[in-house]
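Quick heads-up: it's one chain on its own, the form predicted on its own, in structure tokens.
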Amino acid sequence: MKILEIKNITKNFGGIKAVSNVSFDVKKGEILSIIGPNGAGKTTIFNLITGFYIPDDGKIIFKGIDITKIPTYKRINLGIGRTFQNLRLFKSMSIFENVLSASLVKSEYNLLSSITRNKNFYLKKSEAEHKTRKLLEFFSLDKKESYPAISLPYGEQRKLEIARALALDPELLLVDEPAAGMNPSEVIDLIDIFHKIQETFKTTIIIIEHHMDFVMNISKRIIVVDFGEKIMEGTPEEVKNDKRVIEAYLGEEFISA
């Protein structure tokens, strides 16, 4: 079953084609990776899926709904979440507050409830707090919930950002370079975390990543983009041995490693 369909999307910035006629589908429950050189258009594709940009041409279909031109907040409500290449945590807020802020987005209480602090408000607040603690426990951050986010090591800040994205209950999670800056031990741990996310939350995941060991160990399918165009789509083994991908991105040294 397809959860996402990208149909011939194009995005230009002035005279530069950031994304050119790109198409692909994402199956429900899979982990798909998008790779390519810096400036290839990977993050622009994420920005188009999440509504930060509107494509100049083409369509984006999510769960059978044409979301090409609807605003970002509506896409979040439909079930799309993301993280960013550069961490965007609320650094002075506690770890708990960072995740709670997203948990409360999904809480169903109205303006009157929040003003009057009625029974429904406290019930929804309690549910959001419980959900936040369960997520922090899942990522082994529960012992540090009162710490400011900025106090965490880099690898744990990455985990916190993923936890906050999951608090939005996404059916589709877009993750931009989660392994960036991590050591080999942290990368191995991250691979395990993503498998557990998929198993526990039943979330479909699209990952942008340059760390090839991570990509090859986490992905069922890989899409390769270069100069804004999709040049290859296949299994890790097919991508690893494709001449166009080797020339554009991987290099012969990756194959012989």
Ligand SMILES: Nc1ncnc2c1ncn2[C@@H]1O[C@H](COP(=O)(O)OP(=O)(O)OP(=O)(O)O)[C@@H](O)[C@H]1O
Second form
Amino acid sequence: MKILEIKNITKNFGGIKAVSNVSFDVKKGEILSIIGPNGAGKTTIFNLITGFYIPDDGKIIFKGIDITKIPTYKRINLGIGRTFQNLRLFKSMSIFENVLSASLVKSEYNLLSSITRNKNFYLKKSEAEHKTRKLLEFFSLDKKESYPAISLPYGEQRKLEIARALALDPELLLVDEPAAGMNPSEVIDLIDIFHKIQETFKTTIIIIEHHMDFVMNISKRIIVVDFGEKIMEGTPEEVKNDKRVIEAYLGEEFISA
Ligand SMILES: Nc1ncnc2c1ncn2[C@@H]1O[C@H](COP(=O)(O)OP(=O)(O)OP(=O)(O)O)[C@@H](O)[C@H]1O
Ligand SMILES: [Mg+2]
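Show the form predicted together with this ligand, please, because up to now only the form predicted on its own has appeared in this conversation.
Up next: the whole complex, starting with the chain shown before.
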């Protein structure tokens, strides 16, 4: 079953064709990767799916609903979550508070109940705290929960951002370069984490990544973009042997590696 259908989307910035007539489907429960050179249009595709930008042309269908033009918050409510290429954590807030802020949004904790401090307020708050704790355990960040986010090594900050995105219970999670800045053992750990996320939360995941070992290991299917266009779609095996992909992105040395 398709959870997301991208139909001929195009986005121009002035004279730059950031995304040009791109189409692909995402199946429920799969891990799909998007690869391509710097400036190829990968993050722009995420920004179109999440509503940061509206496409000049084309359609985006999520769970059968046309979301092409609806605002970002409505897409979040429908079940689309993301992380950012440049991390957007609340740096001086604690690790716990970073995730709690998202858990509270989802728990429908609101201003009125926080002012009146009714029974519902305490119930929602304790549910959100419980969920936050579980997520931090899942990412092995629970021992450091009171530290400020900024105190974490870079790789763990990336994990924290994924934890915060999951606190909103996304059915579809978009992750922009999760392995950037990670050391090799953190990358191996990250492959495990994504498989665990998929099993535990049944989340469908789209990953943008330059780290090829990671991509080849984690994805069932890969989309390759270059100069805003989709140039190939296939299994890791098909992609790494495709002449156009090697020329545009992977380079000859990848074959012999
Ligand atoms: N808001 C914007 N205004 C103008 N140009 C933009 C904007 N966002 C993206 N672009 C341009 O669109 C093109 C695609 O950018 P995008 O960030 O999607 O690439 P990317 O594939 O994510 O690259 P990278 O691997 O470096 O992150 C680039 O030429 C970029 O400069
Ligand atoms: Mg990018």
